[in-house]
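A single chain, nothing else alongside it, follows as structure tokens in the form predicted alone.
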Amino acid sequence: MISFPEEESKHCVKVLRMQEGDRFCVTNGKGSLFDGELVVAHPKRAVACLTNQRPGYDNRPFSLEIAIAPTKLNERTEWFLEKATEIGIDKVRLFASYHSERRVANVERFRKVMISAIKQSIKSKLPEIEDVVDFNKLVKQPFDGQKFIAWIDDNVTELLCDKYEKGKNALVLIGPEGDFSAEEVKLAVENGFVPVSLGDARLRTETAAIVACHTVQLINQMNR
């Protein structure tokens, strides 16, 4: 048996109508899906009774995280941060940068987002998603695995599709709206990251990170 809160059984009882002996879906964050049944129908305090725990499809023998410096307008990073759920991320790192218009985010507004997309697309796993830190500190931060740095300049003719191997763990660096400086590059090569292009298109924040999302999902995906 599970009781939900009273924000998720609100939404069960008066947003979806739901009675008792309904069934349905449920996720615990972590990894593993549930056949619901719906015992006590009531907006304070839904109570479900749970069988068949499974792993859900979106489980994966490798990590994908991208780090991004939050847009000016919050909406255009809630978009990100839905459609990267939607595709397949395990952690997102917000960072301000030299060139940042927004140095403050409103995390649990964002894991919100989150909790949303990983319902509507049947996923197992939400991701985490750590609060805005200074650029210099975070290139410093250790991680397992392939480090990349996406950065628009003539000399970047590497694109992340030839960079990135399969099955590796990967963290992609997604820069503001006035990109990276030439200094913070230089800091994040010196800490092992790889400059990359995402191809001929100019992007922006937000579009970019979605594409660096689903350039190593679609990599892991080929020829399974």
Second form
Protein chains: 2
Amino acid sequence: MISFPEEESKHCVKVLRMQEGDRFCVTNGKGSLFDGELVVAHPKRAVACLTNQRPGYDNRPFSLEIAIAPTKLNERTEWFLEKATEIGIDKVRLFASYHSERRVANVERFRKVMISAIKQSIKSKLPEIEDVVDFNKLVKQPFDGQKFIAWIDDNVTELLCDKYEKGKNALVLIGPEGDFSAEEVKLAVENGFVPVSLGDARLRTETAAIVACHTVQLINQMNR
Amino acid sequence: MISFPEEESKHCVKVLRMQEGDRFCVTNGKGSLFDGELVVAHPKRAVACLTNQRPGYDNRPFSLEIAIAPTKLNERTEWFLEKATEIGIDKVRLFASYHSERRVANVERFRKVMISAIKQSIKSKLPEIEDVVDFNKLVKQPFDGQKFIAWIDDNVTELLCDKYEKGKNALVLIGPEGDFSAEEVKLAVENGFVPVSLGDARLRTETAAIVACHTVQLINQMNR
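Moving on from the form predicted alone, please list the structure of the form predicted in complex with another copy of the chain.
The complete assembly is shown below, putting the previous chain first.
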């Protein structure tokens, strides 16, 4: 027996119109799915009986993190969060850099976007999201895996899809609308990040982030 | 010397605030870029001098087409069109099928979304978009290349990323919110479409379309 928090109770009883006895699939957001049966259809304190705990299909042998500078328009960052959650991501790190248009973020609102996305796509894990930190601090944070910085520069010819090794943990830095400054790229390289290209196409920040996310997921799916 | 149509004149003079003598890059939407100089800064009939015609970086040796059922919320289809244009697509075919939530589309509005996307991403080719046709008609239309239908089914285990062959033309059918009916998949198979999976993740219609688009583009970029 578990009782849902107010927001989930409302979603279950008011939005989904569930009644006592109704069955559903529920996740703990930590890698498990359960079969649920609604026992008390209270709009603020719904109670459910959970059975058949099982691992979600989205448990992966590798970890994928994307670090992104919040976009000028919040809806573009929220769109990235929704799509990355659907495609598969473990953690989103937000940062502010020299050309950042936005230095603060509503992390709670961003988390809600990801919560509704894991419900919609029946994921068992809620991706983590970390509040905005300064770029200089971000690149010094420890990470156990391959570290990349996506940069649009004629000297950067190697592609993320060629440098990323299947099965490895990956952290990819995606620049703001004005891209990274040369100094920022230098600092990232000094801290072990490998500059990579996402291809010839000039992509918006949120598109580049989705492309990086899907690139890592796809390479892990492919039989080649 | 060319004179811009009213909408482009307005964009150039009113939105971008360009003045006579200003230089810019312009595309004919058919694969070429030009250097331009504004000669007459008229908000409805701007005139420019174009020089240095050159092929865009987005000319590809293969053609990628995605057929998609317009989503219930137009903004989701428009989002797909913007992102697919950025990532790279040659033609979008719209269709109505058994579970379609929407059977009509504002193709002109959709085209405008793609026009602004090729400007933003400095593309030289405007993707084509075809108005809604019935699914039964769509699957019978001729296509010279690999034809796939993305379908969520336990029996469909082969992945688009494994079945698609680098360099080949590709047409991928993406189902509506309610997915394809078994009869529709049968009809597609009878017409040469290969059922493929886009992976374990359960994706929204517009996310599946972007994943299919990026899968084909990525396989053509990879050195493996």
